[in-house]
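This document opens with one chain alone, in structure tokens, the form predicted on its own.
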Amino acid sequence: MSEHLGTSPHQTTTAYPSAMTPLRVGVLGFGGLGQAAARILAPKRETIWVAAADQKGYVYNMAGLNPDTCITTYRSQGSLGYLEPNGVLSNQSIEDLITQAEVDGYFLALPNLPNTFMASVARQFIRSGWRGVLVDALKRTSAVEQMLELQAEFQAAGITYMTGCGATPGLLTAAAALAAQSYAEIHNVTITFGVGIANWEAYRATIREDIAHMPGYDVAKASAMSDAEVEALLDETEGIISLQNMEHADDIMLELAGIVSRDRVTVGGVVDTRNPKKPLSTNVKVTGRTFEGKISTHTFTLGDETSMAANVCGPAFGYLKAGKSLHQRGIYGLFTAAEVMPQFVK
């Protein structure tokens, strides 16, 4: 683990999970991602989904919520606030959700916009005093940044905060560290995704997200976009985003891990609106060159036909249990993608 990680002196091996203590998890935001998680936890059997918040309430039932239900209501009303008989309306729903709910981890299925949201959110967690695991799917470097200067923070707590554990940063970056282990020198990392989607309006903020990684724009012009903005672009690009030498977190979490500096980790890729078959297949390729003095490249591909949900919300879990194992052995701070293991969720 890299030196910024801090554990505490009480470390015990308890090893989670047990079949009889399920994971209680919570997901925040609930718009494409968040919609996405809540179907992949409900079949599982290590984890119980039992809080989820959106702008205006929030949903709490220890006995476990109903996707089903859950998705047609915030559909339906604009908010998990009106869902009887555990929804609420709020104003300050992630502050009142935490304050009220007994839960292990959340899912922080939030849109980084501003580029300091997420950073805001955590520090409602610290000033609550709630301790367990945190997940996010973060995709900028500068935002991963601003939760390293938390790092003291998140230690003192009591919360193992995981960061960029979903698909790039996340999946793509954890394949990277490990295809860098044949090499004694890594010259480069070039990860190339394909996205997708039927209808923008599903993972509106996601879109928004990607347009502010287009020449000419950046997170303040996007954020302010209204719809019909968002449609219109869309419209002239016949619903493609192209996008190079993106401002992605791969960099500063392969950097931090020791593997490559971060001036050597390129992202890009090819968001389709209109279409859920992907534009080009999402990879992960890693150059260097082998003790025996070779160059060689490893080429880590992601199935055509899994989507951006299952490849951010499966590994986001997966790190969630992870950080719940660390959090049970006492082991506080802030880690990333490329430092630990995800678990698989069963």
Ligand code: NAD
Given for the second form:
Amino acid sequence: MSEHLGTSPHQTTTAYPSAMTPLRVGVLGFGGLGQAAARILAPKRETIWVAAADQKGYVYNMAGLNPDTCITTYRSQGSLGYLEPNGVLSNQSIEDLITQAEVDGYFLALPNLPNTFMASVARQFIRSGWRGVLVDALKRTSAVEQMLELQAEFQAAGITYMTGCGATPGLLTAAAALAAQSYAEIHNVTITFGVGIANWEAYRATIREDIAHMPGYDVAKASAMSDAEVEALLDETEGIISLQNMEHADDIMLELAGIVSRDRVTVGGVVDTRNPKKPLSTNVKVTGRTFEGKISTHTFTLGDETSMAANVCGPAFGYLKAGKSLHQRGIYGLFTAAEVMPQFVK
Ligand code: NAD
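Please supply the corresponding structure for the form predicted in complex with the named molecule (the preceding block corresponds to the form predicted on its own).
What follows is the entire complex, opening with the chain shown before.
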């Protein structure tokens, strides 16, 4: 019999991580999402935020970090490395941090610019000998494909890597996997997102990566654009980025989960970079045929009041907690948001 079955619910088991010491969490990247992640973690009991890195420095404190002082320092001085007393300036902040910090899991809130950057960070973790849980909010299919190639290396390294665990891919992909259960056959999955942010500078990487999907642009071109060039482009479009038929990893994730072939998954959306109000309601529609032969569509719509940051970072930590319970059971390797249910972090 499995050691988890037949155990009294009153006993502490690995199935109840809440009864254990808080998860020590690190956040790599301290821009829009990294800062939101810090605020989301602060009131939680099951996690303790102990480490963060940006491009020019890092901070580590095993007693926990204060989001307000971290955010103030980052915004006024440009790096967490200036934070007193634990900040360290470094041009190889990730490497320096991961070799010295005791962290159970990291959320990788890093730009994937170039499109190979996140995979290179994953290889850095593998080389370092660090063991634990990593979570990303990668967006492109080709970026998730690079992670798939590292499957055996993650397993050998003792890393449980959760990929595509933001909003889309992430929350909406998982919702599609759940909605699919009503059907005998899935015909298509259509994801439409609306994002409203007050100014593009708060989410530079997100906006550059979105521009890379616009006609006439690619990742190399968008990442080479200066801030002034991004602003000039957004002036032309009145701050709106409209995207259709995006290369989005929801497709490969739903295909890998055995739900639908990737050519039947469509992703598009509208980003307003000048207004925090969503230009449209983010939703996923899953159309299929039931066992009785009826064709129907399930629609899952996010509340308009929920921000991109809430819908990305919430799921990312839910998957981090799920990844931790896999890791504790000796289950390593790569998992996608469509494969594992996120756990709620209290
Ligand atoms: P941002 O531009 O606001 O911040 C990026 C941060 O990473 C900065 O703090 C920067 O200093 C740091 N950084 C850059 N290079 C680094 C390096 N080599 N070492 C350490 N730190 C480094 O980014 P953002 O807008 O918060 O976006 C982060 C990522 O989240 C993007 O890749 C974006 O595509 C992704 N995202 C995913 C979803 C989803 O639903 N899946 C939604 C939104 C954003």
